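First, one chain by itself: the form predicted on its own, in structure tokens.
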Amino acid sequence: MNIVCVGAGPAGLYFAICTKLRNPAHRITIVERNREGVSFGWGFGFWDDVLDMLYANDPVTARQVEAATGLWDGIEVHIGGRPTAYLGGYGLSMGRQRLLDILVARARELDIELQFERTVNDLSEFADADLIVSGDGINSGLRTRWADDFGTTVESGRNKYLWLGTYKVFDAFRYIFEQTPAGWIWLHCYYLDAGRSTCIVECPPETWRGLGFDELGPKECLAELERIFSKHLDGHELISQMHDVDTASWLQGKQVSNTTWYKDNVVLLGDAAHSTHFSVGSGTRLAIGDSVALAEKVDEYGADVTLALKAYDAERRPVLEDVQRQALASMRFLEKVPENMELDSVQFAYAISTRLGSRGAKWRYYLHLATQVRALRSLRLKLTAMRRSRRVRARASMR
């Protein structure tokens, strides 16, 4: 089969790898508009289930990803000068460029052709392709071109956010809320890799305009944010990837949905098919899951591309609908942060932990209260570390 993947992001690269491993006879070409080694974005947050999927499909890639993976342990909620509140949990992370480097190298090992600095303007360029995979991200040009056929809808968020980095190491995930004369503004911070952390700034549009971020250049914007969050950065600078523009690259939440993920022999993958708010940290997990599922269906149905794409759509859509529901709930919760600031730190932290839906069993609330006690919090972290260690040992048998 002749397969063309548009976009050399994690979704397209990993689909190509999984598909080539299942059938080395496939001819697979990946086309990317940017030059090699150029990436926008700081990194990925994920959980053990992503590493489990990687080991189940390609242990070679999985070993390299695991070796480059960072860890944050526990969640802290800081609200101005109020007492810190605590939540349990942990997460994994790694730099975006490091992940892409691993996947590109693996693709080349498998004789997958990569063409960088090539923009796709017309699919007639690939008239001989049996399958065209659109993995070109949330602003997918292919999806936009046939938005009516895919049934594309976009639900926009209200808040502004800015993705930054810092060399301040955050061992725990931190929510940091500060009140300014213009209103509330906050950080989502977690350890990334190699002594770096990710800091995502978020605020309502009123705060954003009131602080002048609609007019400030990148340097002035970072200086103001460093001043606001100085006591948490411990003298470390905030780092932006945008150095040659007049204004900082502020974004708004955007949830993309499609009523179908395929048209003829063109199929959507990863963020091109669906997107979720950054606050649920599911983008990488969903992209890898899409890649595996599509590779399995292509292998199962062979030359019958229509049946393969139909089966892929049917299998993945229920998974995505649930995650997108949770992501939308999280986005809307964060839009109401100023309204909930009358809660004390412990109650607000619990609201954060239950923002995705049902509050669940009552014992979870009592566990939350217990987590505020230092000795019990330490015990909870130790138990979490033990469970994580068992997961790591289980993966070791797959190496």
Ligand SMILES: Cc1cc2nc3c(=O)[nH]c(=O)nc-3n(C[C@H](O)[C@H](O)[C@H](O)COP(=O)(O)OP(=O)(O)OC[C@H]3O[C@@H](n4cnc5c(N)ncnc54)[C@H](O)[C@@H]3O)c2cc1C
Second form
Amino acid sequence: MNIVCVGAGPAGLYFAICTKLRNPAHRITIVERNREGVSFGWGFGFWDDVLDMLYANDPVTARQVEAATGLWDGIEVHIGGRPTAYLGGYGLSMGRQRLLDILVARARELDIELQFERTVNDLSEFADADLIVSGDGINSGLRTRWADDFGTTVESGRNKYLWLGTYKVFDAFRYIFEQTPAGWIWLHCYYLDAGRSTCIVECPPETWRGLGFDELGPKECLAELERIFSKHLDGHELISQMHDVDTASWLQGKQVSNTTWYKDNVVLLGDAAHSTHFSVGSGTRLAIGDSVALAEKVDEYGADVTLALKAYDAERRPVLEDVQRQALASMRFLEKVPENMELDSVQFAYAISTRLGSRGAKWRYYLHLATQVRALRSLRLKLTAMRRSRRVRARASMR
Ligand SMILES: Cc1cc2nc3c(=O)[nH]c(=O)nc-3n(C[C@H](O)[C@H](O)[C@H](O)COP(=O)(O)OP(=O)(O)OC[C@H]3O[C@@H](n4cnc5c(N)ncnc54)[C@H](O)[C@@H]3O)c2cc1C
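With the form predicted on its own already on screen, would you show the form predicted in complex with this ligand?
To see the whole picture, the full complex is given below, headed by that same chain.
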């Protein structure tokens, strides 16, 4: 088959790799508008299930991703000068660009053609393609063009956020809330790799405007944020992946859904098909899951593209519903942060931990109270580490 992927994000790249591994006879071209090595964003978080999925599909990629992975342990909630509250849990993380570099190198090894600095505006350029994969991200031009056919709906968020990094190392995931004269503003921070951490800044639009972020130049914007969060950054800078941070670099939550993910021989993959709020850390995992499922269906149905796309749509769309429900709940919770700041830090931390929609059993609340006690918190982290080690050992046979 002659396959064209629009977009060299995690979705397009990993789909191409999985498909080529299943059938090296396919001709696959990936077209990306950016220069090689240039992408938006800093680090992203994920869990062990992503590594499991990668090992099951391509141990070569999985080994490199695992080697580039950072780990954070436990969650801390800092609200102004109030006592710190704690939650359990751990997470993995890696640089977005590092992941893309690994996938690009693997794609080349498998003889997949990569064309950078080429923007796809018109599909007539690919009239001879058997399958066109739209992996062109949350603002997908292909999806937008046929929004009625795909049944696209968009749920917009109101908070502003900015994806930054720092060389300050955060061992635990930290939520840091600070009150300014213009209102509340906060960071989501976690360890990334090689002495770097990810820092996502978020605030309501009122705070954003009140602090002048709608007018500040790039340097002033970062300097103001460094000033607000100085006591947590220990003198380290906030860094943007973009060359400049301007008002346009601030993003706003947007949950995209579609009633179908294919039209003729064009199929939506990853963020083009569905998006989830960054605070549930699922977009890349879902993009990889889509890629594996689509590769399997293309392999199973061969030249019958319609059947393959139908089967892919039927398998993956239901998976998304639950995650999108949780992501929406998380986005809305964060929009109500200023209203909930009356709660003490332990109560607020519990609200964060149950924000995805399930209140949870009573024992969860008692576990949360116990986690505030240093000795019990250490025990909880140790038990979590043991559970994680079992998972890592279980993967050993796949390496
Ligand atoms: C602040 C923030 C934090 C996040 N944190 C996490 C996290 O912790 N964990 C997680 O799993 N996910 C996270 N995500 C989400 C994650 O980045 C996305 O879900 C993931 O990148 C989706 O992959 P994709 O390949 O579908 O799309 P993208 O990564 O967006 O890739 C799309 C590619 O298509 C290219 N393109 C677009 N239009 C064209 C065109 N016309 N022609 C050619 N090329 C084109 C783009 O340049 C881009 O390279 C976060 C996102 C944000 C914004």
